[in-house]
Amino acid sequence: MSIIRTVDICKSFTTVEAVKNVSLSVDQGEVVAVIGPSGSGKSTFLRCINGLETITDGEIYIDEELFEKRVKGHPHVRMTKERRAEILIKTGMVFQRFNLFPHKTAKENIMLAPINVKKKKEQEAAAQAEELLVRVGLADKFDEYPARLSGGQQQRVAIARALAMEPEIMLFDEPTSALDPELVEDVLRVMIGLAKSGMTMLVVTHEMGFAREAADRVVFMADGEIGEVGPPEEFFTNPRNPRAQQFMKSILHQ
């Protein structure tokens, strides 16, 4: 069963049209990572499934219930925001910045959701939140604030937050790309971890050796539209696409 599944979406910023009919599932249990060139529509196609940018046309489903339908910008699905924060709830995001409250432990900005969303007692989300750190490696970081940990840290902090609201699936928006080179391998092997675990990932990201090792399928992205979909192996070794043949060219050569 998909837990996401856009139809023919589309996205334009005035005169720009950044995403373009596309059309893409992702089953239970599967890792899809979306690559491609900057600027080729990757983010905006993320931030659209969970809603933090509004589709100008198309369809998304999550769980194979129609959360999004518009034509031509006008919505056609009537929705209560307490059913969308509901169906929202399924997807996890983590960005590339962290965001985390600086004023806040790790455990407590893990805690906030949870207690303040899904209404868990205190001494309940304190415990899935130690759980959670432990989980990304970082059992002795309980009790430090966002300023004293490292940006790989931080980051893993922001993955322990968005795994505490349980989601059906986790969408990663480049969650390496504004950390220095020596702190994204620890990000990456709770990212594997996490995969190898059976959680649905949709990954963007500029990380190959991720998408070769921990990815189902990769989606190469060009000019706001999917070039080329299949498995990690074919993608890699001999991609159809002439776009695509030219970005692992432009890969190989740095």
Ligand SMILES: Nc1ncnc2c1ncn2[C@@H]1O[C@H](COP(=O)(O)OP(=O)(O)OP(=O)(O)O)[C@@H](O)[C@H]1O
Contents of the next structure:
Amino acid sequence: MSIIRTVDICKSFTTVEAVKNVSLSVDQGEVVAVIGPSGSGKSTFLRCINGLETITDGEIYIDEELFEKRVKGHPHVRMTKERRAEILIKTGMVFQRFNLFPHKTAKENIMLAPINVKKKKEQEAAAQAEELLVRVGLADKFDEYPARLSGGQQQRVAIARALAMEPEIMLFDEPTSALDPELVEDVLRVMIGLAKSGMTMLVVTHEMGFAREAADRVVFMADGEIGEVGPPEEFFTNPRNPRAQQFMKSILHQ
Amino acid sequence: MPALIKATGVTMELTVTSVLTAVGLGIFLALARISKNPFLSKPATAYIFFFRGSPLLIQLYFVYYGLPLIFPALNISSKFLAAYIAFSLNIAAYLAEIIRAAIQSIDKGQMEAGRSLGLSYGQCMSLVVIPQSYRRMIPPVCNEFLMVLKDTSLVSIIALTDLTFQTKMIASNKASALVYIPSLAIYLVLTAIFTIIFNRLEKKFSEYE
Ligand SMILES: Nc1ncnc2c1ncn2[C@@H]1O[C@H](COP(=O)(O)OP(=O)(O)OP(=O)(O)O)[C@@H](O)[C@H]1O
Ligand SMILES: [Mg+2]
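Show the form predicted in complex with the ligand, please, the one above being the form predicted on its own.
The complete assembly is shown below, putting the previous chain first.
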């Protein structure tokens, strides 16, 4: 069963078409890596799935339920606010720049949404937050403010914060590209652990090592379109799309 | 001297109550102004334009003398109440702009992170964005507060006995013209005290950095 299914979605900004007719479905338990050159629409694609951008054409299904539908020249089909919120909770998002709440400690960052959205009891939320922090390797940082944490630690808190809402799929937008090289490993280890535990993941990344090790499929995007989809082994050893070949070459030469 | 102290109480009470009221009203106005709903943003913009675009003195006259003429039911018999209303409404317009700037200076990623966790727009504002903007509001609010402390002297025109009005009354008797000196001193001491309070507040709200 697919957790996410997009059908020919498009997103245009005033001057650019950032996403063009992208159709992709991600099955339960699957890990999909999205790669591609800068400006190819990877972030915009994720943001559409997560409701942070409104699509200009196409359909998005989350858990096989219609989330948003738009056909050019027809009225925009959007769920009621409440329904939309219910469906959206099924997706968790991790941002490139962490976006932790600076005025809250690591634990409070994680507890905020369970308490205010799921109406969990404070004690229960706290216990869950501690458990998640232990899981991402931050057992000693419960009461630390984000400003006192390294980038890698902040990103792991951000992952725990998204997990606290018990999403069906985790979306990652270049989770390690704002990090110093020596901190990347800790975050990737948490992500690989998550993938092995059966979490469904859609990950925009430049970490080819991660894509090779953890991804079931690699999606290559260029100019807002999907250029190629395939298993990592096949894609990395023998990309067929000329843009993908060029992209792989440029990465190897770095 | 006891008369001066009593008048100081009036000045302080008026300043503190109207600034506090104005902060509440100002947050509401700021949120209305940045709202995408024109039924909220347009009236808020008009309100701010009106109160910033006309003299406080006339607004004060209007609340005290004008309103009862139009709506006899609104006969504001208490001078203090009239001054409190006029000041609160006026200061709110200035604070609304300060608060709006502070709210809009918070990184957009904060709202996005909140929304992606399932929090509503209102929850994101009240739990995530506004608490972070307090620290940025405090210096300009302090500035505004100190201006108000001195602007309250305008109330002498409706004969409300604040510190300035009392000073003038005492000074009209030639023998006690030196009353200006303690009066100035009181204003300075008040300014010093409130500057310290605001500095403390700012520290408290930046503890997490
Ligand atoms: N809010 C926006 N307004 C206007 N144009 C935008 C906006 N967001 C993205 N774009 C444009 O859409 C295109 C795709 O951008 P996007 O950020 O999705 O690319 P990306 O693949 O994530 O790139 P990168 O690897 O640099 O993060 C770019 O041309 C970008 O300039
Ligand atoms: Mg991007």
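Whichever C-alpha set is largest while still superposing within 1.5 Å between the two forms counts as the rigid core. Positions refer to the first chain, counted from 1. Keep in mind that what you see is a predicted model, and the values were worked out from it rather than measured.
The two forms, fitted on the rigid core, differ between the two forms by 2 Å or more at the CA of Lys72.
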